[in-house]
Amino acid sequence: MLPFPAFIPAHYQPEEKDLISMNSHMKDLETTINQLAKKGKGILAADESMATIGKRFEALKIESTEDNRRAYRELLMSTPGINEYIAGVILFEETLNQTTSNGMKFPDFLRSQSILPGIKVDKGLIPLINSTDEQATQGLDGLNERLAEYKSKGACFAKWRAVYAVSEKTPSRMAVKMNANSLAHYAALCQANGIVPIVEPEVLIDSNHTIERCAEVTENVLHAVFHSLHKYKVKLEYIVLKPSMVINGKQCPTKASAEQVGKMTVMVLRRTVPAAVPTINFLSGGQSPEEATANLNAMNMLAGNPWNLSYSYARALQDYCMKTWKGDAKNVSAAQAIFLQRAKLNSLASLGKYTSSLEKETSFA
């Protein structure tokens, strides 16, 4: 068995029946969307795996049982007043299937907070194969049977990740092609389904590229992803995109602004992204989380998007939060108020309002 997913065809359209049940979900889809991309909410990214959230805790002496994992994703959801601040979170599969302490399913809970629930469709990462140092998403096969399971149980919109290294040589065509065929795919299985796919093109940072270029990598792939959802007949109106930051790698020696981050974005955004996109909500990418949000305040700086500029983060939202909580029940109040503080402080620069003066508010330490 080849160690990644099957090449999908430049020539595959949905069949006849996938545009029919699309066209009868469509209530389903733009209430959704009108929901996501409501002005000054974002979305958080809940939706870490297993192995990456165990990663997380362990480095906090937390252990990660299922019990611990439950508890702290019941204190992000529960937290009083971040509806004012969130529209939907991303769960795992795990949470999915969970239920609070009062014993309601997460999915129910979320909407009695009048926040929607999403899920991470993909199956993770593996080598893409005649490559070097490239990866590949894998999930597709099955997805149709298990986007209808997640739907039943709650769930209204997904998200499927893509990756891209950056150096001299990468990323390659074929993985530029086969990432964007994969989104695209995924895309029209969701959206025949009632639910909204969020299409996430990550653009890595963890080499030494500029910003330039990482400009010009993320222009190359944000291209390929639109001509391919043109190709599978996905509606933009339904869909919200979830890129990367035009930013500069970890290990390059010249960092880029704030200001850098906010024109090159944009500017890369301006040249890519259709305007039937209704929100761009984007990842924070191992960014601290006063880079995500001075970075997506520059770019809400900038007049004239046809886009809602939002933010879908996780650590940038969460790392306080779980760095306050520490697996300990009585620091659960304190760990609330920090996400909460969190999430107005990206809000507010989702409207371009946010000042680096406000962070002297937050009282981690």
Ligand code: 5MM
Contents of the next structure:
Amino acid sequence: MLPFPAFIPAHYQPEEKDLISMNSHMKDLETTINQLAKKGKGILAADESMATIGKRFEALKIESTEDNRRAYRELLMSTPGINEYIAGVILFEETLNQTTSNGMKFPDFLRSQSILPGIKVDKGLIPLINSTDEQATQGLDGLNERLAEYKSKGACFAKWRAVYAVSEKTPSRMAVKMNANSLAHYAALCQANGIVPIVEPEVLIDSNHTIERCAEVTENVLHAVFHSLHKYKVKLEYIVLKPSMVINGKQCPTKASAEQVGKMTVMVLRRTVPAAVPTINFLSGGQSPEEATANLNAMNMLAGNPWNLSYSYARALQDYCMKTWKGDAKNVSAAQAIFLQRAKLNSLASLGKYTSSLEKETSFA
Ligand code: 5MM
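Switching forms now, from the form predicted on its own to the form predicted in complex with this ligand, please provide the structure.
In what comes next, the whole complex appears, and the chain from above leads the way.
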């Protein structure tokens, strides 16, 4: 076990009770990261905020009531066999406090399935002051207290998302620096509470930028993030990095192949992410489910990566499942089968064993 995080000042003389709690935090961090970084497994992001889940449901004419959100998330988490491919689920705060139809708290239910419960702890995006078209993530005020509460409710890992818009002028230096510091501050607070932080810097793809421009931006962003993580004395051995892939913007006329996305993403990661980070779990960011799987596979076809390269998708794991469910209880089994299949394909991609011919087994391809 590594020594307790260096953010405790060197002159600090802990009392015995503090030592016991530090050691137990270290054990918690170690147990959690070992499970999250397991080969062939990924993380399900089911932490859509009210606005986001509302938007996704509305597109399918599903009413966003508390019970519909609960029922949908129960469908995902109770999918038979899903624990073979999913090591942890990121929950929204509402779900952390809800129960399954049998009255079991969701965190307890997940643990009974050998899946770890996590929690989104950022409070969403606000406009970044003195900038145009950029956003800041809020939620640091009171975070230490909230983390202690989430831990008491069963969460053992957390997530904070920062976003970077790409244009000729953005991301600005101010946005890159501010987001890096917020991510690092959040990560240090998590580790001090025995919670593994997922550090999520997302370079947005809703633009016309080329894959080369995305590589340039992502390299700057990750460089700043790891500089801040170092400054805040975050132990890299106990974080999950959740970046976007290096890919062309959605409106770019030239579309990069999976091989290009795989090569350029790995190139940028090798330049910026220390080998101490155990696992990198990508977001899908608006790619189609098939693209997100093929791109992840391409990265894992390349030899010599020091980190586990896996997934922490929301849309790329859930889209077909939600479309099949449609808010109707009679569709639960069919929706679960589709979700299981998508998770299995991504698990194969995390091992470099996916081929597009496997898509034929799903009814959506
Ligand atoms: C980028 O969004 C995260 C990953 O999802 P995708 O794989 O669909 O890109 C996702 O975890 C996101 O952070 C949550 O859904 C919460 O988003 P909001 O916008 O509701 O805060």
